[in-house]
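Let's start with one chain on its own, the form predicted alone, as structure tokens.
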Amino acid sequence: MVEFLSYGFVQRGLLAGSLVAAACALLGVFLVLKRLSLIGDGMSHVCLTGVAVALLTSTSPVYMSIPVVAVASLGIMKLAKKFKIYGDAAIGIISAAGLSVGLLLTALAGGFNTDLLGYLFGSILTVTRGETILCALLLLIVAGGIFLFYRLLVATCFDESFACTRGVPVRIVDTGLVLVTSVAVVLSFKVVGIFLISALIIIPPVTALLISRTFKQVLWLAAGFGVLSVWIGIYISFIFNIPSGAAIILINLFFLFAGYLLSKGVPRG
């Protein structure tokens, strides 16, 4: 373990992974309760478009993907409102469009290469100092937003119609939530890869919901499960030379299974 932690790239990977995992888990709690958990999956497919554009223009995939995914997240909300369709249908439409455009641009950029495969399946040990700072800012914004707007977020999660009648700006709250989620999705693709981002957003909150008795406990446990899975997953990937993203998600699945078993003995109410 001492040797493992002595490498600078491992330290950056652990720090960035912990920060983004905590942010994704916290956002995921609200997305799961609002039945928008698959938005992470939809946005992750749009990430491929941002990465492909970056490869074509020789720019940073992270910085290029943030505005692309943010626009896509607003597109999901616009589709759901304008055409009066459910959120999952809007997510599916944008997801398919993002994946199709991304594959087309990837072909124009010369096809799949080592760099692109790293974004698809995760390459947490290549996280840069600048990306680590972005992850820290993301968690600060997420935690600060929950602290400042806790009551508004809870109100929109559990009874959106009643929240509207009480004057809660539900649309603004939802817009802010999906925009911050879009940034979290982009910063996550080096941690677990584009194809596994949604699991990082969904599994820790679901695990926490199984065994928690208060909403605040759900938030703390979700963040804790996310961070712990990163530490254990990276260590396992380092020891056994396996993809870190897959290891992190498998640890999350183990926590979910353990949480399910534990929930059988957790008294409710």
The other form holds:
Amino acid sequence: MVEFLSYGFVQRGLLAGSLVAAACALLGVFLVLKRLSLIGDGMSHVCLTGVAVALLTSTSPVYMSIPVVAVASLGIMKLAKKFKIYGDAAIGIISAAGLSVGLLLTALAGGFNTDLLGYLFGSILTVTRGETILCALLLLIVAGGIFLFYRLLVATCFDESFACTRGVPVRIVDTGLVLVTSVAVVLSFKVVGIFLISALIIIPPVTALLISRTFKQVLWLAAGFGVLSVWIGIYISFIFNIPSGAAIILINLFFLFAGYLLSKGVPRG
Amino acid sequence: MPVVITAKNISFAYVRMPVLENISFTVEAGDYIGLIGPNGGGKTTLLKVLLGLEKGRGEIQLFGTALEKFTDWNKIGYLAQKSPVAQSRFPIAAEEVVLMGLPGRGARVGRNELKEVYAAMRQTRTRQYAGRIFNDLSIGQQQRVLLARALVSKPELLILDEPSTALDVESREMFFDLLAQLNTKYHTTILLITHDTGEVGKHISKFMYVDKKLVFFGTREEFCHSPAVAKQLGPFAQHTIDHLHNQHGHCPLGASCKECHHG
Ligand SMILES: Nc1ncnc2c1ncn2[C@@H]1O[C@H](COP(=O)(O)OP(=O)(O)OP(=O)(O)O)[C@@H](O)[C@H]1O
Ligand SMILES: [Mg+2]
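Let me have the form predicted together with the partner chain next, following on from the form predicted alone.
Now the full complex is given, and it begins with the chain already shown.
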């Protein structure tokens, strides 16, 4: 364990992974309760377009993907509003568009290369210093935003029309939430890979919702599960030489299962 | 009397189905208005349009300010007909639900805010559920918590959409007494949708009957004793009027009313 922690790139990977996992879990709590959690899935597919564009233009995949995914997330909001109840369909449409454009551009760029595989399945040990700082900034914005606008966020999840009659700008709150999520999604793809990002947004919040008795507990536990899964996951992947993304998500699934058992046995009240 | 709500020529349609047609009225400070009408008559929709939750045609002013520019939401307490979506798991305590009725935004809760929350919860006899998870409460208990949320900012205008449907007899009586007290003592303006015609008669000062159009808007006396109105309103209103008459002592004309079945 000590030896494992002594590598600089491992430390940076752990730090960036913890920061981004906490941010994803916190955002995920609100997205899950708003039934928007699949938006992470849609956005992660759009990442492929961003990555492909970056490979084509030899720019940084992370920095290139942020604007691409942010625009796509606004597109999902627009479509969802237009179709009203078909929010999930809107996500599916944008997700498919992101994947197909991404695959097309990848083919143009000369097919799948090792870089791309790294983004698909995660390559946490290649996280750069700049990206780590970005992760810290992201968590700061997420945690600060929740602290400052806690009641607005909870109110829009719990009872949107009442929130409207309190003068809460629900559309702005939702747009802000989705935009920050798009940044979180992009910063996550090196940690767990494009395929598994949405798990980082969905599973820790669901586990926390299962066993919490207050809303603040949900937030703390979700962030805690997210961070813990990154630590255990990376350690296991290092020991057994398996992909870190898969290990992280399997740990999350284990937490979920344990949480489910716990929620069956523990009376709330 | 200062005007609280002005509505001019409001019309509204859900996708091609007109629900409200050309409705105009004014609500003055201190009014206690009973909004009645048949199921599907558009009462709930009218309240939503007044609060800006649905966008209709026409002109609306709240406290003298155009709805689009209105920001003083603390002056209004609202209880919707539909409870918030009963998410299978939404671990939020009843007191946190009531707290939503106050203007604060952040995570910190002030001591005074908690005091106000508990005072409102005492008014609707829900103080003892403060720490319970909202979704674990019974429907009637939930409704009383939501009433506390509507009351907590001490609003000048209360807009209540069938607030008493799930209340037991005792709670219902206490609640309508509370409304009457707020109306007489603090001059709170109340706009109340109810099918509870028995309770309606006791304290309400004006009636508003909506069935797509504003069929009737006037005082209780006019409502009860205008045969022409009664005829126009059809069986539902006739039932309401009969109910008012039958309530011993609650008819505004008292014993002098020929239509009342005294004794
Ligand atoms: N979201 C909606 N989409 C489409 N139509 C709707 C919607 N909500 C209400 N309606 C329709 O609008 C009409 C008026 O409904 P509204 O809820 O305003 O009636 P109401 O007077 O409040 O009835 P109730 O006494 O049953 O509460 C009804 O015909 C209803 O079917
Ligand atoms: Mg209604």
